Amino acid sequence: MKKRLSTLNEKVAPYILLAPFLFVLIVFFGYAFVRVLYFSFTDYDLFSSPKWVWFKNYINLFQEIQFGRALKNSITFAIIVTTCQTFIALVLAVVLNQQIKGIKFFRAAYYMPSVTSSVVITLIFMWIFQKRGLMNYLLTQVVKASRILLVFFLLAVIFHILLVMYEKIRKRPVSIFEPAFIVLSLLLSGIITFILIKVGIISTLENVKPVRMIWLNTRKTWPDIAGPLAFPIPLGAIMILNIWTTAPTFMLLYLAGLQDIPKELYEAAAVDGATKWHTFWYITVPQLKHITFLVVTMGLIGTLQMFDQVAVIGDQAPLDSTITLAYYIYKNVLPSSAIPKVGLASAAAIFLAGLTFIIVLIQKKFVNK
């Protein structure tokens, strides 16, 4: 009898532990999804009874110009932001995985944007992207110092090439991206550039007009050569903000993945004479394949559903330049001075869910190759 009770307890225990999660999943997601699916086939405005209209909402959806803009903005945003934040997160993780002094400080510093309120960061970015804001000020300073920067980087490249060639002539194994040589080249070029400035050979540009680029309140697109594939500049500003805040979170996932890679693989590669680039490309990247899949999946889902930053920016930018599918749904359910279009918004929500599912499936097949 006791044995049967013990077996029964073991079988029931997992379901009891999962009960809170299952309750939330069924009530707040499952039931909500079924209701949205039902409303997507009805004409409903929150005040009168729903009227069954079959696929009319889905047909009307693709006839709306604003939905087309929201779809284009969402896909552009998802592709660019997911690609950039994945690449930056991987690079940051590899850099912060090194055994250097103060590594804990740098890890905490880089992670700070992810624990800060999204609304607060968006408000700060709105100030930074003003016509006389910090971004335009920094761009003005870069233009003024362009001559000095050009000399600095040119000298750094020359010094680096000379150092690598010197080691090659001595028949020593050295990578073209040898970190020690990069640091030494930057240090030498910095010293010589400083001397050139002090003796008056090079200087900053004079009579440079301040950069007054309009980042938010504009309908201009960028880059012009991309034609119809160019994205609105305000959306680009939101991309920068989103990449800056989400890349540190994914960096932590990559850091955890790097800790699990067996050191024997790197030791064997070192014995075979593999360069650091070969080690990174043929060992680190394949070993982080499952982390990359998780990062890309979370990135695509998050970017396709991006809403809060567009909502906070609000009237600071033209709606057509920043609207996404999630914000399009919100605007149709809760319009400021019009009758709600719950049926149309529900159809858009179902479309967004299907689009997210299909894109994740495609990238799963791509990553698993």
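Rigid core here is just the name for the largest C-alpha set that superposes within 1.5 Å across the two forms. Small disclaimer: the values here were computed from a predicted structure and weren't measured. Residue numbers count along the first chain shown, from 1. Compared with the form predicted together with the partner chain:
If you fit the rigid core between the two forms, you'll see the Cα of K209 move by less than 2 angstroms. After superposition on the rigid core, the Cα of A108 moves by 2 Å or more between the two forms. Once the rigid core is overlaid between the two forms, K198 does not reach a Cα shift of 2 Å, moving by less than that.
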Contents of the next structure:
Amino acid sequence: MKKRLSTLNEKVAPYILLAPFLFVLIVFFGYAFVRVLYFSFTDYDLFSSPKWVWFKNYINLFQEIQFGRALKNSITFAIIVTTCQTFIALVLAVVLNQQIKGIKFFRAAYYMPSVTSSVVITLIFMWIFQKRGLMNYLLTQVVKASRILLVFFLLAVIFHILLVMYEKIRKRPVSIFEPAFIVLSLLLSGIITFILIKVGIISTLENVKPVRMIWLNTRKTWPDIAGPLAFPIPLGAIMILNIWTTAPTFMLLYLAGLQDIPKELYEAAAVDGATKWHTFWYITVPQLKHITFLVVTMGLIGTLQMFDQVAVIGDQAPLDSTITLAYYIYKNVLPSSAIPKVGLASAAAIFLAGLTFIIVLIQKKFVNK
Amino acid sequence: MGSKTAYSSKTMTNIYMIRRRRWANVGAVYLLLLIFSIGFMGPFLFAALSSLKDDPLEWPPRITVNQLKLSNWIAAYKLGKAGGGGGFFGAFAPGAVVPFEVTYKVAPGKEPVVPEVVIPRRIPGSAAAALLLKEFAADYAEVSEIKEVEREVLEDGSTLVTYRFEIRHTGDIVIDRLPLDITVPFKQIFVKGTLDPNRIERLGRVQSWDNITSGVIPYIFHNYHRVFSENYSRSTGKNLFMSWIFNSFYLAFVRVITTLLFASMAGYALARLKFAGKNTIFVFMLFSMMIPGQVTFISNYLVLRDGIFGISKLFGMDSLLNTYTGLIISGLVGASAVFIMKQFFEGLPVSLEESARIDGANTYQIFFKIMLPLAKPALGALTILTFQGVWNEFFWPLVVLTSPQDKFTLTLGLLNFRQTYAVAFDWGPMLAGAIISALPIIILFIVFQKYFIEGISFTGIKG
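I've shown you the form predicted alone. Could you give me the structure of the form predicted together with the partner chain?
To see the whole picture, the full complex is given below, headed by that same chain.
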């Protein structure tokens, strides 16, 4: 009897250990998902009971102007941010792929944006993007120093070309992007530009009007030539913020991946006389394929859910310019002064979930290949 | 023959090239690392610096801040003492005599004019703060005669002239702040004062101080001081910012405990035990990690509103909206936490369990006595990640906690700040609040960097 009791006990044990997790999983996820699916086929306002309306919400959804804006904003945002942050992360990682002493300090600096809360970061960026904020100040300084910067870069390019040509004439092997020469020519050009400024031959531009670009509270779009494809400027500000927060983290994922590429591949390529560009394109990029897929998938899923930034900026920017799918759903379930449209919001939610699901499926398919 | 001469000239060139590359690479990499770190840390550092400024939107933005000058610290200390409070935390108390000096520069040929000194009836900061202010220094302060104490004619013919006066407290109550306005004629230029003014207005004619007897700490951290002193709940009178910090800590604490316990229980079961439905649960769990919170919140909101199918009514709670119980129950344990623990337990050797089982231990004993103590490193990482997650959480608390204000968490409180301060372009307290709320995570991160990095590679990152 005692033995039977203890075997029964052992059979039940896994479920008891799992009970709290299963409760959360079933009530706050499984049930929630099924119920949202059900709501998406009904008319419901949180108070009276839901009325079954078949596909009316899904049809209405695509006729709603607000939803169209949200969808367009979300997709533009996801594509631009994911592309930029993946690209920046990869380039930074390749540049930094060294055994670096003191990497711990730098890593801390790089992770800082991704560990602090999005509310804090959004607030700090709202301050930077004010009319009299840091962003416009830096832009003003760049405009002021444009002549100096131009001279500096022109000189650097000239020095670099001369150095490379000198080596070529002496028949020494040299690549066009020889890092030593880049550093040297930047240094030389810096010194000469400095002297030119001191002597007074070149100077900053005078009478430059301070840049007073409005980043948040504007309905303008950018770039003008893109026509209907242009994105709202406030959304652009959020893009800059988002790329800035996530690129460093992805960069560290790439760095880890780079360290795992077998050294023999590079040695073999060097023996075959491959250029730096060739090794990057034919060895590094294919070897990092899995990480790239991970980064792109994580990037797309993350950006499609973008909510916090829009909510924090709130009425400091026109809603049309910043609204995303996630915010559209929230706004329709809990509007500040209107009847909740839960059916419509649920249809949008199912749409968002479907979009995410498709991205994950694509990733799974490619990674398993 | 020496071996050195055996090198061909081609090998020598290669060695030369490799050396050249090495120093250039190391130099360039560190330079770039540094530039990137400035790029990624810069906004934080500059925001932290600007949170001390009188006007974080000053143009052009400066790196030097009045609040960080040693001379001002000393002056603030002395003035605080003279005001009858302490040097570090001052006040304007009965019997106080506060001496003050200002120096002006007057153009050649012009006679300096004695400035006009006023203790203004200024309402500081936000509207909420104004409601709390009942006593004004203007009603109790008396400005002495303004005496000229020094005059010096400079080489270019202009005159430097210094005036001195005292402010006396004539009443019998302690007042928090002693503001000061000094007006001079046009072209009589302010050079220096006992304390640097907070603002210079009307084309340099009015120099204005918010509180000359604040003492050092409120002087340096006046925006931080404002964050705490200007935000009181209108219904309960509680200090809002303090409540928000406390709430965030409380929620993080409770949820770290539930997560540690329940995630390790579930993780262990999924990693090591055999039972029907295990795979289904695992797939279901992965699926749940993929779906955005904005999809499921619609139902979850209703579940909490109705008290989890009416169960909470048995405990006397009609609805779990606006309660921490609701937030805690819905966030007992997350799928990613379970995932981390499952991965960890899968990596432990099976032999430990087997020997315990032979000794007759049951599943619970094995879990609590053997496996849980072994899981300390994973639990450490999970503690930090959960704390960070709860501390930074925004969307779900935004849905659940709507009123009153003193129930908010810190992130919601900051959103509230935006409506109070940012609308009025009063970015000082706004930045101060943001820095305070980022501080615990930054400290944790610096101390436990390793755990954060493990966690990020485990669970992915936010968008």
